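A lone chain, given as structure tokens: the form predicted on its own.
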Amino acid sequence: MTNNITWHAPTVTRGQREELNGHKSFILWLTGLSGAGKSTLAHRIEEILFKRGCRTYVLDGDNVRQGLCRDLGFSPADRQENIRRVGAMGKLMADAGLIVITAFISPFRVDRDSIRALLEEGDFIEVYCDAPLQVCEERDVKGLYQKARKGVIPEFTGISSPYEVPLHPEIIVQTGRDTIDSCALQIIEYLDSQEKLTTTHKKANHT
């Protein structure tokens, strides 16, 4: 069946959308343990970028599982499919000219690397939210870690299922130690240094 499917190139290009928006489009992929601060950080980054006039959207793990991935559980196969769907969605949104900020545990390197492989070089920015397991458990207002340690929640990342730390992330933020604002600013500074938040057209208007 897939042999009969053809990709239709858009008549409005991604580059044209980026020029209209005044910034590059890409996926900012936040990964880390549950409780590491990914969602809070993702939304703080979006607030900062929004105030700068950037077109953004946050794809949050819990939100996606209420719609796009509501049919999936938490087995290794279902987690892989969850990330595959999010990656495909993120790619479409980046093609539409948006800055896509994701907040997913995404515990397996192979799954994160598969999303990177979908995109052009520089379009996938992996951010490791580094917080020790002990800190994440202390922050656990939902009591998920406690349930996992009691065996109520099977295959829980960090307890009964592994988390594979990124080997070469573009950014590491110490969310277990530093404030959310500090981590967000570190990421914004990186994006600025890579000229992700402006386009050639926009820069030309300032010269």
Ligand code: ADP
Given for the second form:
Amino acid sequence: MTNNITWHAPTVTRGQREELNGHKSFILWLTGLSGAGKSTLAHRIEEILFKRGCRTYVLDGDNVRQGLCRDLGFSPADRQENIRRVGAMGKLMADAGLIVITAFISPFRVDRDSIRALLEEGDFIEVYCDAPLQVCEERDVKGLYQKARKGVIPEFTGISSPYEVPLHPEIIVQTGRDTIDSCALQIIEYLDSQEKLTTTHKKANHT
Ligand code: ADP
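Next up, the form predicted together with the named molecule. The previous block was the form predicted on its own.
Everything in the complex follows now, all chains and molecules, and the chain you saw is the first one.
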């Protein structure tokens, strides 16, 4: 199918885009149960980075399912394809110089690992949003857990479909215990420690 297709190398490189933007580009991959706080945290991180002059974009589960992945459901095969598309999309966006923040349950280790494998070392930063099922179920903002418990929603992660905890995430945040601001700060501190928010020519100025 892809035999006649070759990757067209751009004349404007990713490195040049990063220099222009003054920061590295990468994917910050948030994973965790529904209600763990991934979306809220993703947008909070984006606000902070945006204020620091970074070019960012949040890819969110519900939003992607309205367009790019509107043909997909929640069977294991469809979930896998959903994550594959998001990974491919995220890679292109990172190639365009952006900091991509994704908020997907992405319950299966093999799917997350396949995105990691797609990217260069350091370009995939896995953030485990660790919140106990009980806390997520108590929050139940969208009433999904209640529906899942009644069997109205089949294959619901944490109830009738497994969530595989990341084995070696770059960051773990306790979103069931800590505030969103505290979790966001921990992530920004990690990015700073990895010098992701600067480039050789442009040092961040965020005093
Ligand atoms: P997810 O994207 O993981 O499904 P959301 O970001 O939609 O989760 O969060 C679900 C609900 O829980 C929201 O109402 C949000 O305000 C709340 N919430 C998320 N994280 C926290 C937190 N760390 N502390 C308190 N409430 C939180």
